[in-house]
Amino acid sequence: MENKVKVSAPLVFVTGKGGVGKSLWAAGLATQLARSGKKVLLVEFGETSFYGFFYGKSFGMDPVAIENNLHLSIWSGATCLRDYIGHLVKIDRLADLFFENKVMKALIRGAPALKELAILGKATSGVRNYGPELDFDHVIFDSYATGHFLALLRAPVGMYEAIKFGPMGDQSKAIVKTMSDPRLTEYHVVSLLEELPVSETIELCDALKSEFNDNIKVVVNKSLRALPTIETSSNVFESSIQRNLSRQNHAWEHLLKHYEPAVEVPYYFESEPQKLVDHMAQHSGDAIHGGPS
């Protein structure tokens, strides 16, 4: 199929269910924008690096270099609060009586939308040209899964909605406004054809639509529709590629009524992370410069 995915903006969030790959894409994509000669830094949240296994390093709030153009780092909720609080007071010390703070510690443990809020905040503090400086030409989030991503989302809008005049409301209102203008900011929803993965796909882009930008890519992975004709003698393995190959059909002609996919990534029997990593960044490439997949 033709690819229609042009990465136009500098903030790029993968998303998708859990387990459809969401991570190899963010890390493809991200590799490829770094060998066309972007500057890149992929970006995972969590508290354990996924990455770690992949790249045999280990990773934390400061960019690590991967290969030339691309650096990676781990953000979570706390660091990206603790960063954003050093920023402020400009004094490590004074940042760490902060969070020694028993009262702070109750505040943040009590209040989980404040997490979220410090990581979008970080996040889109480069092209708002506030806090510390990201100096990249493209940062892509291997955000979290599909429930979770859209409540990180919604945590700058609640937190507007409640409190809209002083510091919290305008930096809720200037995230926000980041998050749903399509220059700066377009979300990647990976998703496998099955039927969970496809449904959950078309709720979060409907959502994202309607509440955010409408600079969304579907990213279908793992296809055996984009794979050549498989030979074999095993009438057993035969019949059972085609059985998955009928629900991947079903599934297709689904999210087609609702997104027509950007990318159609085929299934790789491949186990070795690089080589994974460097078959997403073929496809990924494909799609950034609009050649066939």
Ligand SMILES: Nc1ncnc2c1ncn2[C@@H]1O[C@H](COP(=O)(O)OP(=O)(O)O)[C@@H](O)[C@H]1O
Given for the second form:
Amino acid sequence: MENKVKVSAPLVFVTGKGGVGKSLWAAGLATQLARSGKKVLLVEFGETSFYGFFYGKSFGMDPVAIENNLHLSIWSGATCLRDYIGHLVKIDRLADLFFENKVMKALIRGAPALKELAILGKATSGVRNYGPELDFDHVIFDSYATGHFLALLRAPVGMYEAIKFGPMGDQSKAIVKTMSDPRLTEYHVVSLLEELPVSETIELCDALKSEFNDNIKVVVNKSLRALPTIETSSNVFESSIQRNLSRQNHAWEHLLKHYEPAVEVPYYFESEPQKLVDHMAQHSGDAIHGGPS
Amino acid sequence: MKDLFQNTEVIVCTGSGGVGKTTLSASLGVLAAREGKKVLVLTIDPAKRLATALGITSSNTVVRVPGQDFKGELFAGRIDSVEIFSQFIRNSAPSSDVVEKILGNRLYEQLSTTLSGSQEFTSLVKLYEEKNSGNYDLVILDTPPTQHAIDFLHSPEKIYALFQSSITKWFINNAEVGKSVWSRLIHKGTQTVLSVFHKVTGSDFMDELSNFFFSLKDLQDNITQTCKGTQELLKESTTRFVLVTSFDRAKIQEATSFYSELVGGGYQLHTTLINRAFPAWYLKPRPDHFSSEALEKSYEEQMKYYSARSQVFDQYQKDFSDRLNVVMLPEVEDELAGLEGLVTVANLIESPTSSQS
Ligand SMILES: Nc1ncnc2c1ncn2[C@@H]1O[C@H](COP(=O)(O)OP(=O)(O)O)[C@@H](O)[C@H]1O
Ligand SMILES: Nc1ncnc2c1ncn2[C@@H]1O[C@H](COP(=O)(O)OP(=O)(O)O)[C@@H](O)[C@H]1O
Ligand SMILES: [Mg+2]
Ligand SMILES: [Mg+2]
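Form predicted in complex with the named molecule, following the form predicted alone:
So here's everything in the complex, that chain up top.
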């Protein structure tokens, strides 16, 4: 198939149903962009790290180099807020006082939308020229699964509706503007060729398109469609493969009616983390540069 | 596996999103009903096909699963977080004025959707309510998709911390006084904190937040009680956790640390279900004829891959078998449709290596 993954925006949010391969796609894409000479930051959202295990290193908020041009960091709501407040108040002691306050602690842990705004505020700060600088050509976000992801994106929208004025309103508005600009932000929706992930993908793309922007790339992962088709077989392995194939083809047709996938990644029967990332990088590279798929 | 239901009144199925939690919760329900229990399965966002199989309609009401013929009885319900949240407020507020004030607050909608832990909180509220109804021998709770299995356990704590009266009072008092241009009445440290908060969020936000806390103060007792009640329920000796996980090294690693956190926290993890661990053909003898060289090559490649994975599993099994039940479930080949689909999975949970049809 013709490949259409061209990463045009500086900010790339990778999302999709749980377990579909978001983290691996994000890592492969980031690696590929870095190897082609771009300065790339791969960001994982959350408190515990998948990549930490994957790369056998521990990561935090400060970017750590994993290879030439490629840095990795983990952002949580709390660390993003800390970063932002540190930037605003400039005096460390004041920021410390703020974060040690029992009430603020509880608020930060649980208050509506604060963490979401802090994360998106930091994510968009580079292109908005606001807040601590993020000096990279591309930032790839291995973000949350579908439901959480939409809640994350909708937080500043809702906040702006509730509070129009003051820093909260201003920041929310600026964040939404960035997330809605196809030149600044693109969305990669990873999907498997199974009924549920495909319908979730279609719904998610519809929502992103109508609420944010349409710079969306659908990444089909773990495809078996390159395997040969055969009519019938009494071989248990072959009949299982055929059943899977017909299910995958069916899901593919369904997806195609709504969105044309930008790239189709095969199932790699490989469990070595770095090899998997390399396969992914290679594949997204071919896709980006229009090479063989 | 059988002893999972012995002296058990609540089963909580945890695990990260997309691993098959909802399907396996319902299948555990089938198993329990087959053993003669009157069981309720509370699902979260069931896929359409699964909802149909269970006879669940769009509302929050519990239904008796249609077309069943078990020794016991199977009921199912769906947790609608937003609705339960507003219901909770209606039931806890002292008057309808208060209800209106809360539901009309500009931050309310944000609260019921993005307050971290709100979905977990509402599912626990529902669990608590159904368990205490005394209508069932067993209630099985499917949990919201979290990034990590452990997130679920921390949710009542988070909500509890946020609504503790000391916090709310601090906020209401100080924000009120604070309005009079950072009055000197406030403690110096507090003043600093408030001014930083003001700088970040602005007075509109602070006003709205303090209004919000003010209108919620009548609910505090109820929120506190519910949080405490659910936390206790999760630690009761008749409550058991089941961890559903997919099969890769990172997830197994996560399962290991989840196990330690559960045990450390005084909860009981009974079983780990590793779902879709291998295809059904993996356990069958090698076919002696292949249609093409490409397919034979693919067979070898996949065989190698799955056996490498099962070594990881063997290690996990070895580390935990004395303390924990670990069950590895194969990929089901046929479409998992209707109650029959759930029965198929239930059979596999009972004996994972048995043939599928
Ligand atoms: N194309 C692929 N081929 C083989 N394994 C894959 C592929 N994509 C993802 N995986 C594996 O599948 C599992 C889930 O992928 P992951 O990236 O962690 O998903 P997510 O981040 O969406 O939860 C991981 O073990 C990953 O290594
Ligand atoms: N062992 C299995 N074999 C094949 N398909 C499965 C198995 N377990 C779950 N599924 C399928 O996987 C999909 C996701 O399952 P679901 O229970 O909705 O996951 P979750 O609740 O964790 O998101 C459903 O289509 C379900 O039928
Ligand atoms: Mg991931
Ligand atoms: Mg589910």
